[in-house]
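First, one chain by itself in C-alpha coordinates, the form predicted alone.
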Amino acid sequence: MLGSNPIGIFDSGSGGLTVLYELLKVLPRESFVYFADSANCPYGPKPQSEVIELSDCITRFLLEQGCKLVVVACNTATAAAIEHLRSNFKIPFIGMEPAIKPASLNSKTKSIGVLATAGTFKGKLYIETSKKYASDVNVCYQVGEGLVELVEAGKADSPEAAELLHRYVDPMVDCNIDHLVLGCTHYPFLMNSLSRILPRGVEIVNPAPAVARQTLRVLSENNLLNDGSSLSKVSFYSSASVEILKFLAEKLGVISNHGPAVNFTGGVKLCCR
(Lines of atoms letter the chains of each structure in order from A and count residues from 1; the text may use other names and numbers.)
(Lines give C-alpha, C1' and ligand atoms only; values in the text may rest on other atoms or scores of the structure.)
Protein backbone atom coordinates (compact mmCIF):
# COMPACT_ATOMS: atom_id res chain seq x y z
CA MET A 1 0.00 0.00 0.00
CA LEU A 2 1.47 3.36 -1.07
CA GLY A 3 -0.50 5.13 1.66
CA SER A 4 2.11 4.26 4.27
CA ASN A 5 4.94 5.60 2.10
CA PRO A 6 6.42 8.99 3.02
CA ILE A 7 5.82 12.38 1.41
CA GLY A 8 8.91 13.95 -0.10
CA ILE A 9 9.65 17.63 0.35
CA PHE A 10 12.65 19.60 -0.86
CA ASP A 11 14.09 23.10 -0.88
CA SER A 12 17.37 24.79 -1.67
CA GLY A 13 17.97 24.80 2.09
CA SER A 14 15.96 25.25 5.26
CA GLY A 15 13.14 27.42 3.89
CA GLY A 16 10.94 24.44 3.14
CA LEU A 17 10.70 23.82 6.88
CA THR A 18 8.04 26.55 6.92
CA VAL A 19 6.00 24.37 4.54
CA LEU A 20 6.72 21.17 6.47
CA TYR A 21 5.44 22.91 9.61
CA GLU A 22 2.06 23.47 7.93
CA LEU A 23 2.01 19.97 6.41
CA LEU A 24 2.46 18.40 9.84
CA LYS A 25 -0.59 20.34 11.06
CA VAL A 26 -2.97 18.98 8.42
CA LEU A 27 -1.31 15.58 7.91
CA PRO A 28 -0.26 14.38 11.39
CA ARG A 29 -0.40 10.70 10.40
CA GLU A 30 1.98 11.06 7.46
CA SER A 31 5.72 10.44 7.32
CA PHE A 32 8.02 12.89 5.54
CA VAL A 33 11.43 12.86 3.89
CA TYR A 34 12.89 16.37 3.76
CA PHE A 35 15.85 17.18 1.52
CA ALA A 36 17.77 20.45 1.97
CA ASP A 37 20.16 21.17 -0.88
CA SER A 38 22.25 23.38 1.38
CA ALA A 39 25.45 22.75 -0.58
CA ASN A 40 23.90 24.54 -3.59
CA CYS A 41 21.87 27.19 -1.75
CA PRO A 42 20.62 29.72 -2.81
CA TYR A 43 18.77 28.73 -6.00
CA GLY A 44 17.47 32.23 -6.79
CA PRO A 45 20.46 33.51 -8.83
CA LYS A 46 21.11 30.19 -10.61
CA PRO A 47 20.18 29.64 -14.29
CA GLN A 48 16.98 27.70 -14.92
CA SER A 49 18.85 24.76 -16.45
CA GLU A 50 20.86 24.22 -13.27
CA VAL A 51 17.78 24.42 -11.02
CA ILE A 52 16.04 21.85 -13.24
CA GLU A 53 19.07 19.54 -13.02
CA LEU A 54 19.23 19.82 -9.23
CA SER A 55 15.45 19.35 -8.83
CA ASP A 56 15.58 16.26 -11.04
CA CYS A 57 18.41 14.73 -8.98
CA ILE A 58 16.70 15.46 -5.67
CA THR A 59 13.45 13.94 -6.94
CA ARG A 60 15.31 10.77 -7.89
CA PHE A 61 16.77 10.65 -4.37
CA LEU A 62 13.31 11.07 -2.84
CA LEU A 63 11.92 8.32 -5.06
CA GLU A 64 14.71 6.04 -3.81
CA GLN A 65 13.31 6.68 -0.31
CA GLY A 66 9.90 5.46 -1.52
CA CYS A 67 8.11 8.84 -1.60
CA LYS A 68 4.56 8.73 -2.94
CA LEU A 69 4.26 12.48 -3.61
CA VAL A 70 6.75 15.35 -3.70
CA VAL A 71 6.20 18.88 -2.43
CA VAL A 72 8.53 21.31 -4.16
CA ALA A 73 8.83 23.63 -1.17
CA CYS A 74 10.92 26.18 -3.03
CA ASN A 75 9.45 28.99 -5.10
CA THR A 76 12.47 29.17 -7.40
CA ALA A 77 12.50 25.40 -8.03
CA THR A 78 8.76 25.44 -8.66
CA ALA A 79 9.09 28.26 -11.17
CA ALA A 80 12.00 26.62 -12.99
CA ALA A 81 11.33 22.90 -12.74
CA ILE A 82 7.76 21.92 -11.87
CA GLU A 83 6.74 21.31 -15.50
CA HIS A 84 9.86 19.19 -16.09
CA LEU A 85 9.20 17.13 -12.96
CA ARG A 86 5.55 16.49 -13.81
CA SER A 87 6.51 15.46 -17.34
CA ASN A 88 9.27 13.08 -16.30
CA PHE A 89 7.99 11.41 -13.13
CA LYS A 90 4.71 9.59 -12.52
CA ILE A 91 4.05 10.64 -8.92
CA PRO A 92 2.05 13.80 -8.03
CA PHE A 93 3.93 17.07 -7.43
CA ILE A 94 2.78 20.05 -5.38
CA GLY A 95 4.47 23.38 -6.09
CA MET A 96 4.57 26.78 -4.45
CA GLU A 97 1.80 28.98 -5.87
CA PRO A 98 2.56 32.71 -5.85
CA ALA A 99 -0.04 34.12 -3.44
CA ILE A 100 -0.78 37.11 -5.65
CA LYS A 101 -4.41 36.06 -6.15
CA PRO A 102 -5.62 36.35 -2.53
CA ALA A 103 -3.54 39.49 -1.96
CA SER A 104 -4.94 41.19 -5.07
CA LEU A 105 -8.55 40.17 -4.43
CA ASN A 106 -8.46 41.31 -0.80
CA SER A 107 -6.50 44.52 -1.25
CA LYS A 108 -8.45 47.64 -0.30
CA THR A 109 -5.70 50.08 -1.33
CA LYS A 110 -5.27 48.27 -4.67
CA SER A 111 -1.54 48.13 -3.99
CA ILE A 112 0.37 45.02 -2.90
CA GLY A 113 4.01 44.12 -2.35
CA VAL A 114 5.77 40.94 -3.46
CA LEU A 115 9.12 39.93 -1.97
CA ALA A 116 10.67 37.01 -3.86
CA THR A 117 13.79 35.65 -5.54
CA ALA A 118 14.90 36.60 -9.05
CA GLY A 119 14.12 33.07 -10.25
CA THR A 120 10.55 33.26 -8.96
CA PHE A 121 9.82 36.54 -10.73
CA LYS A 122 11.03 35.04 -14.02
CA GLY A 123 8.81 31.98 -13.68
CA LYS A 124 5.89 31.32 -15.99
CA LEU A 125 3.49 30.75 -13.07
CA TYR A 126 4.27 34.10 -11.46
CA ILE A 127 3.88 35.97 -14.76
CA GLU A 128 0.58 34.23 -15.62
CA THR A 129 -0.86 34.70 -12.13
CA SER A 130 0.08 38.39 -12.14
CA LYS A 131 -1.58 38.97 -15.50
CA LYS A 132 -4.73 37.10 -14.46
CA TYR A 133 -5.33 38.46 -10.97
CA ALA A 134 -3.28 41.63 -10.55
CA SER A 135 -4.07 43.55 -13.74
CA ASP A 136 -6.00 46.21 -11.81
CA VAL A 137 -3.63 46.29 -8.82
CA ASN A 138 -0.37 48.15 -8.35
CA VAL A 139 2.25 45.47 -7.66
CA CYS A 140 5.45 46.62 -5.95
CA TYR A 141 7.92 43.79 -6.39
CA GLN A 142 11.37 43.39 -4.91
CA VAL A 143 14.08 40.75 -5.23
CA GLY A 144 15.12 39.82 -1.69
CA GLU A 145 18.80 39.46 -2.47
CA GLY A 146 20.78 38.31 0.56
CA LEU A 147 17.81 37.30 2.72
CA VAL A 148 18.08 33.56 2.10
CA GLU A 149 21.75 33.65 3.07
CA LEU A 150 20.92 35.41 6.36
CA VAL A 151 18.26 32.81 7.22
CA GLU A 152 20.66 29.98 6.41
CA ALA A 153 23.24 31.60 8.68
CA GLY A 154 20.77 31.68 11.57
CA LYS A 155 20.50 35.49 11.41
CA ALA A 156 16.80 35.94 10.61
CA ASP A 157 16.30 38.18 13.65
CA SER A 158 19.60 40.04 13.34
CA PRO A 159 20.21 43.78 12.81
CA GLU A 160 21.60 42.89 9.35
CA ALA A 161 18.28 41.27 8.39
CA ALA A 162 16.30 44.23 9.72
CA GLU A 163 18.46 46.68 7.77
CA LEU A 164 18.06 44.72 4.54
CA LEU A 165 14.31 44.33 5.03
CA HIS A 166 13.94 48.07 5.62
CA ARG A 167 15.71 48.71 2.32
CA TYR A 168 13.36 46.34 0.49
CA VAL A 169 10.07 46.97 2.26
CA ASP A 170 10.07 50.71 3.02
CA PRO A 171 9.54 51.66 -0.67
CA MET A 172 6.56 49.27 -0.74
CA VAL A 173 5.07 50.96 2.32
CA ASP A 174 5.51 54.28 0.52
CA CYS A 175 3.40 52.78 -2.29
CA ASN A 176 0.55 52.25 0.22
CA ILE A 177 0.54 48.46 0.12
CA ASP A 178 -1.87 46.62 2.41
CA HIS A 179 -0.61 43.08 1.63
CA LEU A 180 2.96 41.76 1.45
CA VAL A 181 3.29 38.44 -0.37
CA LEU A 182 6.19 36.23 0.73
CA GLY A 183 7.48 34.65 -2.47
CA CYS A 184 10.20 32.48 -0.92
CA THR A 185 9.79 29.75 1.69
CA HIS A 186 12.74 31.17 3.64
CA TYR A 187 10.97 34.46 4.24
CA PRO A 188 8.51 33.35 6.97
CA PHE A 189 11.58 33.00 9.19
CA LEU A 190 11.78 36.81 8.88
CA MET A 191 8.24 37.31 10.19
CA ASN A 192 9.32 38.88 13.49
CA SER A 193 11.44 41.50 11.74
CA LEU A 194 8.77 42.15 9.14
CA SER A 195 6.10 42.60 11.80
CA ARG A 196 8.21 45.29 13.44
CA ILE A 197 8.87 47.09 10.15
CA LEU A 198 5.42 47.01 8.53
CA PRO A 199 2.70 49.42 9.62
CA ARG A 200 -0.36 48.02 11.36
CA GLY A 201 -2.90 46.96 8.76
CA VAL A 202 -0.43 45.45 6.28
CA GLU A 203 -1.15 41.73 6.04
CA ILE A 204 1.73 39.33 5.45
CA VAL A 205 0.67 36.56 3.04
CA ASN A 206 2.41 33.22 3.56
CA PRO A 207 1.36 30.62 0.93
CA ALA A 208 2.50 27.60 3.00
CA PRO A 209 -0.89 26.84 4.65
CA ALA A 210 -2.59 26.78 1.23
CA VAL A 211 0.11 24.43 -0.09
CA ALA A 212 -0.51 22.08 2.85
CA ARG A 213 -4.25 22.05 2.16
CA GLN A 214 -3.62 21.34 -1.54
CA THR A 215 -1.34 18.43 -0.58
CA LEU A 216 -4.13 16.98 1.57
CA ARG A 217 -6.58 17.28 -1.36
CA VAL A 218 -4.24 15.59 -3.84
CA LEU A 219 -3.43 12.73 -1.45
CA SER A 220 -7.14 12.18 -0.81
CA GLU A 221 -8.06 12.28 -4.50
CA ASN A 222 -5.36 9.72 -5.32
CA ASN A 223 -6.15 7.44 -2.35
CA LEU A 224 -2.67 8.01 -0.95
CA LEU A 225 -3.51 9.03 2.61
CA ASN A 226 -1.88 7.07 5.41
CA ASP A 227 -4.50 5.20 7.44
CA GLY A 228 -2.38 5.50 10.56
CA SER A 229 -1.36 1.86 10.69
CA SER A 230 2.35 2.78 10.53
CA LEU A 231 4.33 5.07 12.84
CA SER A 232 4.82 8.56 11.43
CA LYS A 233 8.39 9.82 11.21
CA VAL A 234 10.37 12.66 9.65
CA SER A 235 13.75 12.05 8.03
CA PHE A 236 15.94 15.05 7.23
CA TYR A 237 18.71 14.92 4.63
CA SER A 238 21.10 17.65 3.53
CA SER A 239 23.73 17.92 0.82
CA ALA A 240 25.84 19.80 3.40
CA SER A 241 25.91 19.94 7.20
CA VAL A 242 22.62 19.44 9.06
CA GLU A 243 23.44 21.83 11.91
CA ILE A 244 21.53 24.87 10.63
CA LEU A 245 18.70 22.61 9.44
CA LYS A 246 18.42 21.09 12.91
CA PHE A 247 18.64 24.52 14.59
CA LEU A 248 15.88 26.05 12.44
CA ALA A 249 13.67 22.95 12.70
CA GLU A 250 13.84 23.18 16.48
CA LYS A 251 13.30 26.96 16.44
CA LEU A 252 10.22 26.63 14.24
CA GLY A 253 8.81 23.82 16.36
CA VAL A 254 8.80 21.24 13.58
CA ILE A 255 10.36 18.67 15.92
CA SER A 256 9.23 19.51 19.45
CA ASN A 257 5.61 20.34 18.63
CA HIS A 258 4.79 17.25 16.62
CA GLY A 259 6.62 14.35 18.17
CA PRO A 260 7.18 11.89 15.31
CA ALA A 261 10.42 9.94 15.18
CA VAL A 262 13.13 12.19 13.70
CA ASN A 263 16.57 11.61 12.22
CA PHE A 264 19.12 13.83 10.43
CA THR A 265 21.68 12.84 7.78
CA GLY A 266 24.16 15.28 6.29
CA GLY A 267 26.64 15.24 3.42
CA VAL A 268 24.33 13.45 0.96
CA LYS A 269 25.79 13.36 -2.56
CA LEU A 270 23.35 13.91 -5.41
CA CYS A 271 23.55 11.71 -8.52
CA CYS A 272 24.31 14.73 -10.75
CA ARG A 273 27.16 16.13 -8.65
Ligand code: DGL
The other form holds:
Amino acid sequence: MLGSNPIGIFDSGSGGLTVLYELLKVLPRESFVYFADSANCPYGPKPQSEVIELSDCITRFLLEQGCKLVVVACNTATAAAIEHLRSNFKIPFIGMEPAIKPASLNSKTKSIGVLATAGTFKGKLYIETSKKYASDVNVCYQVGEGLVELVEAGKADSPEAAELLHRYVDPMVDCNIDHLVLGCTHYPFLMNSLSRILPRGVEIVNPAPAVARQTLRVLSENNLLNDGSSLSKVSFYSSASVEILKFLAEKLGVISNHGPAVNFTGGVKLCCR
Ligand code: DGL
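Okay, that one was the form predicted alone. Can I see the form predicted in complex with the named molecule too?
What follows is the whole complex; the chain from before opens it.
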Protein backbone atom coordinates (compact mmCIF):
# COMPACT_ATOMS: atom_id res chain seq x y z
CA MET A 1 0.00 0.00 0.00
CA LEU A 2 1.32 3.45 -0.92
CA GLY A 3 1.34 6.65 1.14
CA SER A 4 -0.28 8.50 -1.77
CA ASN A 5 -3.38 6.25 -1.58
CA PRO A 6 -6.47 7.85 0.02
CA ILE A 7 -7.81 7.42 3.54
CA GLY A 8 -11.31 5.89 3.68
CA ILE A 9 -13.90 7.31 6.06
CA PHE A 10 -17.51 6.28 6.54
CA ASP A 11 -20.64 6.99 8.52
CA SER A 12 -24.35 6.21 8.32
CA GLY A 13 -24.70 9.67 6.75
CA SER A 14 -23.26 13.15 7.18
CA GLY A 15 -22.07 12.82 10.81
CA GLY A 16 -18.60 11.66 9.77
CA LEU A 17 -18.06 15.09 8.20
CA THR A 18 -17.36 16.37 11.73
CA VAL A 19 -14.48 13.85 11.88
CA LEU A 20 -13.30 14.61 8.34
CA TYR A 21 -13.14 18.30 9.35
CA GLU A 22 -10.62 17.43 12.11
CA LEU A 23 -8.71 14.98 9.87
CA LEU A 24 -8.18 17.69 7.23
CA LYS A 25 -6.68 19.94 9.91
CA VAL A 26 -4.00 17.44 11.00
CA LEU A 27 -3.52 15.71 7.62
CA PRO A 28 -3.79 18.45 4.98
CA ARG A 29 -1.71 16.51 2.46
CA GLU A 30 -3.87 13.39 2.48
CA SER A 31 -6.66 12.47 0.06
CA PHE A 32 -9.93 11.05 1.42
CA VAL A 33 -12.78 8.90 0.16
CA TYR A 34 -15.89 9.59 2.26
CA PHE A 35 -18.81 7.16 2.16
CA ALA A 36 -22.20 8.22 3.56
CA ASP A 37 -24.65 5.34 3.86
CA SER A 38 -27.58 7.73 3.63
CA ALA A 39 -29.89 5.05 2.18
CA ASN A 40 -29.61 3.07 5.44
CA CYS A 41 -29.41 5.94 7.95
CA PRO A 42 -29.94 5.87 10.94
CA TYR A 43 -27.80 2.99 12.22
CA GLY A 44 -28.57 3.61 15.91
CA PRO A 45 -31.74 1.50 16.20
CA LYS A 46 -30.53 -1.29 13.84
CA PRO A 47 -29.48 -4.74 15.12
CA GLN A 48 -25.73 -5.28 15.48
CA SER A 49 -25.67 -7.95 12.72
CA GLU A 50 -27.05 -5.49 10.16
CA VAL A 51 -24.56 -2.76 11.09
CA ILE A 52 -21.72 -5.31 10.75
CA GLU A 53 -22.96 -6.33 7.29
CA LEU A 54 -23.23 -2.71 6.12
CA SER A 55 -19.80 -1.77 7.55
CA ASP A 56 -18.27 -4.81 5.83
CA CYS A 57 -19.75 -3.82 2.43
CA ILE A 58 -18.69 -0.19 2.80
CA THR A 59 -15.14 -1.30 3.65
CA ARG A 60 -15.06 -3.43 0.46
CA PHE A 61 -16.17 -0.37 -1.51
CA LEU A 62 -13.44 1.77 0.13
CA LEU A 63 -10.81 -0.90 -0.61
CA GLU A 64 -11.89 -0.86 -4.28
CA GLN A 65 -11.05 2.87 -4.23
CA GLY A 66 -7.55 1.95 -3.00
CA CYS A 67 -7.90 3.17 0.62
CA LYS A 68 -4.83 2.53 2.80
CA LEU A 69 -6.62 2.96 6.16
CA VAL A 70 -10.27 3.35 7.19
CA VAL A 71 -11.66 5.72 9.82
CA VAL A 72 -14.98 4.42 11.13
CA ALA A 73 -16.42 7.90 11.74
CA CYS A 74 -19.56 6.54 13.37
CA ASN A 75 -19.81 5.57 17.05
CA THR A 76 -22.59 3.08 16.31
CA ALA A 77 -20.63 1.29 13.57
CA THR A 78 -17.51 1.30 15.76
CA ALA A 79 -19.47 -0.28 18.62
CA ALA A 80 -20.98 -2.96 16.40
CA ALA A 81 -18.32 -3.72 13.82
CA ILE A 82 -14.77 -2.61 14.65
CA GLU A 83 -13.69 -6.07 15.87
CA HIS A 84 -15.17 -7.72 12.78
CA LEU A 85 -13.43 -5.24 10.46
CA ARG A 86 -10.06 -5.59 12.19
CA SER A 87 -10.16 -9.36 11.98
CA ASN A 88 -11.42 -9.58 8.37
CA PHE A 89 -9.38 -6.92 6.54
CA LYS A 90 -5.64 -6.31 6.48
CA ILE A 91 -5.58 -2.47 6.55
CA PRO A 92 -5.58 -0.46 9.83
CA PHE A 93 -8.93 0.78 11.20
CA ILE A 94 -9.47 3.78 13.49
CA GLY A 95 -12.70 3.78 15.50
CA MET A 96 -14.55 6.41 17.55
CA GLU A 97 -13.79 6.48 21.29
CA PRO A 98 -16.67 7.26 23.65
CA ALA A 99 -14.52 9.99 25.42
CA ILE A 100 -15.78 8.97 28.85
CA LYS A 101 -12.19 8.82 30.08
CA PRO A 102 -11.25 12.52 29.64
CA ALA A 103 -14.69 13.66 30.80
CA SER A 104 -14.53 11.53 33.99
CA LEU A 105 -10.94 12.44 34.78
CA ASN A 106 -11.60 16.17 34.41
CA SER A 107 -14.98 16.28 36.14
CA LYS A 108 -15.02 18.37 39.32
CA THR A 109 -18.70 17.73 40.12
CA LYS A 110 -18.11 13.98 39.60
CA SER A 111 -21.12 13.93 37.32
CA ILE A 112 -20.99 13.70 33.50
CA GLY A 113 -23.54 13.37 30.71
CA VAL A 114 -23.31 11.09 27.66
CA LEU A 115 -25.55 11.51 24.63
CA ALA A 116 -25.33 8.68 22.06
CA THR A 117 -27.38 6.22 20.01
CA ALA A 118 -28.96 3.04 21.40
CA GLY A 119 -26.43 0.94 19.42
CA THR A 120 -23.47 2.76 20.95
CA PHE A 121 -24.70 2.27 24.54
CA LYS A 122 -25.15 -1.47 23.86
CA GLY A 123 -21.56 -1.83 22.59
CA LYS A 124 -18.80 -3.59 24.52
CA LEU A 125 -16.54 -0.54 24.09
CA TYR A 126 -18.94 1.80 25.91
CA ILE A 127 -19.65 -0.71 28.69
CA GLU A 128 -15.96 -1.49 29.26
CA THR A 129 -14.81 2.15 29.09
CA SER A 130 -17.45 3.22 31.63
CA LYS A 131 -16.48 0.39 33.98
CA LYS A 132 -12.81 1.28 33.71
CA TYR A 133 -12.89 5.08 33.89
CA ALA A 134 -16.26 6.15 35.22
CA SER A 135 -16.72 3.92 38.25
CA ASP A 136 -16.38 6.89 40.64
CA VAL A 137 -18.51 9.37 38.68
CA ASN A 138 -22.22 9.63 38.17
CA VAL A 139 -22.95 9.03 34.45
CA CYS A 140 -26.24 10.42 33.15
CA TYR A 141 -26.71 8.72 29.81
CA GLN A 142 -29.39 9.40 27.26
CA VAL A 143 -30.26 7.99 23.83
CA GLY A 144 -30.54 10.93 21.44
CA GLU A 145 -33.54 9.52 19.58
CA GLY A 146 -34.53 11.63 16.56
CA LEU A 147 -31.43 13.87 16.59
CA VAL A 148 -29.63 12.14 13.69
CA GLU A 149 -32.80 12.45 11.56
CA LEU A 150 -33.03 16.19 12.29
CA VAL A 151 -29.38 16.76 11.32
CA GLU A 152 -29.90 14.78 8.09
CA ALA A 153 -32.99 16.90 7.33
CA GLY A 154 -30.86 20.08 7.62
CA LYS A 155 -32.71 21.03 10.83
CA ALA A 156 -29.84 21.11 13.35
CA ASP A 157 -30.60 24.71 14.33
CA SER A 158 -34.40 24.36 14.29
CA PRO A 159 -36.82 24.88 17.22
CA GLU A 160 -37.60 21.11 16.99
CA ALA A 161 -33.94 20.26 17.61
CA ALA A 162 -33.77 22.72 20.53
CA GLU A 163 -36.92 21.18 22.05
CA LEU A 164 -35.56 17.62 21.81
CA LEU A 165 -32.19 18.67 23.21
CA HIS A 166 -33.91 20.38 26.14
CA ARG A 167 -35.75 17.15 26.86
CA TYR A 168 -32.54 15.11 26.78
CA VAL A 169 -30.11 17.51 28.43
CA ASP A 170 -32.18 19.30 31.12
CA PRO A 171 -32.28 16.21 33.40
CA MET A 172 -28.47 15.98 33.06
CA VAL A 173 -28.11 19.62 34.10
CA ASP A 174 -30.32 18.81 37.11
CA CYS A 175 -27.77 16.08 37.95
CA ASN A 176 -25.05 18.79 38.06
CA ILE A 177 -22.98 17.52 35.12
CA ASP A 178 -19.92 19.57 34.19
CA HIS A 179 -19.06 17.61 30.98
CA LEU A 180 -21.32 16.46 28.17
CA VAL A 181 -19.81 13.75 25.95
CA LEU A 182 -21.03 13.75 22.34
CA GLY A 183 -21.19 10.01 21.60
CA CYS A 184 -22.40 10.35 18.01
CA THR A 185 -20.59 12.07 15.16
CA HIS A 186 -23.79 13.83 14.04
CA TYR A 187 -24.09 15.73 17.33
CA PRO A 188 -21.36 18.38 16.80
CA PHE A 189 -23.78 19.80 14.19
CA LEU A 190 -26.04 20.58 17.19
CA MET A 191 -23.33 22.61 18.92
CA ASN A 192 -25.12 25.98 18.48
CA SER A 193 -28.33 24.74 20.07
CA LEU A 194 -26.45 22.84 22.76
CA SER A 195 -24.34 25.78 23.85
CA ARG A 196 -27.48 27.90 24.17
CA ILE A 197 -29.16 25.24 26.34
CA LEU A 198 -26.27 24.22 28.59
CA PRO A 199 -25.30 26.47 31.50
CA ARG A 200 -21.85 28.10 31.36
CA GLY A 201 -19.27 25.81 32.85
CA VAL A 202 -20.54 22.61 31.21
CA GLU A 203 -17.88 21.49 28.76
CA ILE A 204 -18.95 19.75 25.56
CA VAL A 205 -16.57 16.89 24.73
CA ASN A 206 -16.19 16.01 21.05
CA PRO A 207 -13.84 13.03 20.52
CA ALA A 208 -13.15 13.87 16.84
CA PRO A 209 -9.88 15.85 17.37
CA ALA A 210 -8.40 12.93 19.37
CA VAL A 211 -9.48 10.48 16.64
CA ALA A 212 -7.73 12.65 14.02
CA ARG A 213 -4.51 12.70 16.10
CA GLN A 214 -4.70 8.91 16.49
CA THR A 215 -5.09 8.55 12.70
CA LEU A 216 -1.92 10.61 12.20
CA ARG A 217 -0.06 8.39 14.73
CA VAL A 218 -1.16 5.13 13.08
CA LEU A 219 -0.32 6.35 9.57
CA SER A 220 3.09 7.43 10.73
CA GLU A 221 3.80 4.14 12.59
CA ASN A 222 2.85 2.18 9.44
CA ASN A 223 4.88 4.42 7.09
CA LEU A 224 1.68 5.33 5.30
CA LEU A 225 1.81 9.13 5.40
CA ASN A 226 1.56 10.87 2.04
CA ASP A 227 4.94 12.30 1.08
CA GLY A 228 3.18 15.28 -0.49
CA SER A 229 3.98 14.43 -4.10
CA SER A 230 0.31 14.25 -5.17
CA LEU A 231 -2.40 16.91 -4.76
CA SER A 232 -4.98 16.09 -2.09
CA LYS A 233 -8.63 15.60 -2.96
CA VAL A 234 -11.82 14.42 -1.26
CA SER A 235 -14.23 12.13 -3.12
CA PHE A 236 -17.67 11.92 -1.53
CA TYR A 237 -19.95 8.94 -2.20
CA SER A 238 -23.43 8.25 -0.92
CA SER A 239 -25.81 5.30 -1.17
CA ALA A 240 -28.61 7.89 -1.67
CA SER A 241 -28.66 11.53 -2.79
CA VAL A 242 -25.61 13.72 -2.07
CA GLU A 243 -27.66 16.88 -1.52
CA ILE A 244 -27.57 17.01 2.31
CA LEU A 245 -23.94 15.84 2.36
CA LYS A 246 -22.95 18.73 0.10
CA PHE A 247 -25.00 21.22 2.14
CA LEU A 248 -23.47 20.13 5.48
CA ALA A 249 -19.92 19.86 4.09
CA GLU A 250 -20.22 23.47 2.91
CA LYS A 251 -21.75 24.60 6.19
CA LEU A 252 -18.92 23.02 8.18
CA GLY A 253 -16.26 24.48 5.89
CA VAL A 254 -14.99 21.09 4.68
CA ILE A 255 -15.50 22.42 1.14
CA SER A 256 -13.93 25.78 0.46
CA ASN A 257 -11.97 27.54 -2.28
CA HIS A 258 -8.77 26.99 -0.29
CA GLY A 259 -9.46 23.37 0.58
CA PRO A 260 -8.78 20.17 -1.40
CA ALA A 261 -10.49 19.41 -4.74
CA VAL A 262 -13.83 17.63 -4.22
CA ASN A 263 -16.30 15.57 -6.18
CA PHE A 264 -19.66 14.01 -5.25
CA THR A 265 -21.29 10.78 -6.47
CA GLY A 266 -24.71 9.63 -5.28
CA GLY A 267 -26.73 6.43 -5.65
CA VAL A 268 -23.86 3.97 -4.97
CA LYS A 269 -25.13 0.39 -4.58
CA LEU A 270 -23.59 -1.58 -1.72
CA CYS A 271 -22.70 -5.24 -2.37
CA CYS A 272 -25.08 -6.49 0.33
CA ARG A 273 -28.17 -4.57 -0.87
N1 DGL B 1 -23.01 9.26 13.25
C2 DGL B 1 -23.53 8.01 13.77
C3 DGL B 1 -22.86 7.74 15.11
O4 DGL B 1 -21.82 8.29 15.40
C5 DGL B 1 -25.00 8.11 13.75
C6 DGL B 1 -25.69 6.83 14.04
C7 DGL B 1 -27.01 6.66 13.39
O8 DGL B 1 -27.04 6.65 12.16
O9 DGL B 1 -27.98 6.46 14.14
O10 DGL B 1 -23.30 6.95 15.91
